[in-house]
Amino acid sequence: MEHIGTFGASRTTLRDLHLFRDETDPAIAAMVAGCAVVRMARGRSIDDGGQARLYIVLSGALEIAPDAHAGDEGNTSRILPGESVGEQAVLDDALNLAAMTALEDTELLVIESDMVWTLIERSGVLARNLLRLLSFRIRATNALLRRRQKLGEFYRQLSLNDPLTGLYNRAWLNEMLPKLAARAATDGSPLSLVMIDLDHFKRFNDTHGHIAGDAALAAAASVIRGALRPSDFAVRYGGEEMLAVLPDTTPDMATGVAERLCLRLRLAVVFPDMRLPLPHLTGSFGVASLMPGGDERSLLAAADAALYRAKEAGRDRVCA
């Protein structure tokens, strides 16, 4: 940075600040005159030489990158004439972490830290307006915070969903079913798994395609999601194999809903061109009910036993 010379020779009047506006005191005015102005050549970046400072935007604009230090993955902000930045700094008696770059040839007025405390105990003006930007930047940080986290729940929820079939995923399974077995177990309430298997489900991605594959995927979760109640879940396991967790469910209640998703499987419609050859649907249930002292790795396993038993004794049937 160049140092030009004080801001009492320059151009740009006490008024034309933000932080000054209405400022009317002379005492003022003769204090920030005596402070030093300096030109940044378009590109440059600030260095504060480790001293927290103000620094004010006479012409010109600056750059604000957002803080790695502070783990800010944030948008760049600009900061045009009339326009402060290091205020946080010089409170804290930090450095500007943030880098400052001139996205033109730009002068600055540079108020040293000693400096800026001494016209806020002087000014109370310039701490109305001070209080006032700083309220208004914890709002917009709250506001970026708030979309952030929205967007962060949205991308979770996404990172729990299977793209093909809309059902929860594995990984959804891995974190819930833990919660889900320990709630069960801490209020004496049953939960029920049915495990469900396309039967031959290889032989029709090599008879109709892959494309009819996921159309079948596809038809046979929408039956599954469709028979289940609002506090059920359904979930994609992997590959052709899916589960339904049935909160609150018995072992009657819970093989009365594989035996009802069974046969709605059956009559369910790949190909709604009836132009086409419809090729049916049918899978093997193994159903299962959390027992005393159990958790969840037992449930899966005690389901997954049921549904080998239903394959072994011809699929298209329901185990339990």
Ligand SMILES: Nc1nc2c(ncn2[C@@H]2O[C@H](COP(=O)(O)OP(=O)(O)OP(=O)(O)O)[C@@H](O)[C@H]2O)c(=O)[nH]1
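Under this definition, the rigid core comprises the largest set of C-alpha atoms superposing within 1.5 Å between the forms. Owing to the predicted nature of the structure, the values given are computational and were not obtained by experimental measurement. Numbering follows the first chain given and starts at 1. Compared with the form predicted in complex with the named molecule:
- Here Met40 counts as shifted, since its C-alpha moves by at least 2 Å between the two forms after the core is aligned.
- The two forms, fitted on the rigid core, differ between the two forms by less than 2 Å at the CA of Thr13.
- A displacement of 2 angstroms or greater separates the C-alpha positions of Ile28 between the two forms, with the rigid core held in common.
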Second form
Amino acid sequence: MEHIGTFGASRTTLRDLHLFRDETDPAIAAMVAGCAVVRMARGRSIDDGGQARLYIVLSGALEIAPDAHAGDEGNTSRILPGESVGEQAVLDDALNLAAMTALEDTELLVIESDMVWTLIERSGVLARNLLRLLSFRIRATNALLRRRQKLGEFYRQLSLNDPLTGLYNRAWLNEMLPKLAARAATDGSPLSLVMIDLDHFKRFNDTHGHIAGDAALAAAASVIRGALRPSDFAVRYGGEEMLAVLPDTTPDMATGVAERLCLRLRLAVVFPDMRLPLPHLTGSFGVASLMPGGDERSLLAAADAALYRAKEAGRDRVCA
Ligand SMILES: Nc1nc2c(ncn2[C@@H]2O[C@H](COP(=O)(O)OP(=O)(O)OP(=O)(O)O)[C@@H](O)[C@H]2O)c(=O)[nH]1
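Same protein, different form: I have the form predicted on its own, so give me the form predicted in complex with the named molecule.
After this comes the whole thing, all chains and molecules, with the earlier chain placed first.
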């Protein structure tokens, strides 16, 4: 940074600086006139020697990189003529760690921290402009945080859903089933599972092809999801295995739900628009409920064992 004179000797007037907009007091103008102006060649960075200062761009442009030290992953921003940077560092007396680089040959007005405070005490106009600027920045930051939060939530939901069927996936189950089991154990409320496996699905794939198999899986998932209460959860547990998680549901009620799912799957017209009628799908259903002292692992194992019995007994049926 090359010192090239004072603000009083530059062609820019106080009116051109956003922070001093509407300031007409000659005493304030005289104070700013004595402040240094520096020149930065394109590509050079501001080296403030660990000192908080206010910089106002007179000509050229600065690029401010996000403050990586503060965990800031935001966008870079540009500071154009009349705009300032460093005011927050002056106000909270903290180091400005964001890298500031000249995008072209740039002239900067440099106002030392003490002088900024003196100007704030003397100029109500400056104080008001500064507050407006900070308020604007807070709003912009809040909006950015809200956008990121929404995006984060969107990706979280995406990571917990199975793309083919739209059901929750195994990651969701691993996160939620222990919580549901713990809550049921604490409340003494029932918790039941129905484990579902499509029958002879390998044969279905082999006969009709993998794409038809995918469509059949998605159709079966939508039959199952559509037959559950809003408070139940449908999960794709594995390849052609699904799971209905039924909070507040006793073993008898869960068996009733499984019978309903079994019937609806049997009756579902899965491919109404295909020229050749495909065999309708059936499924086998294993029902289990949380036992006293049990946990999510024993519950899953019991549902799996019941499903095995349903397969062994001839498929297209419910075993509890
Ligand atoms: N199209 C398709 N097939 C899948 C998918 N995931 C698993 N499968 C198939 O599902 C079949 C499961 O076969 P098996 O485990 O032998 O069971 P099955 O043929 O259904 O026989 P049973 O369960 O005993 O009635 C395999 O052929 C897998 O390739 C998928 O996402 N899409």
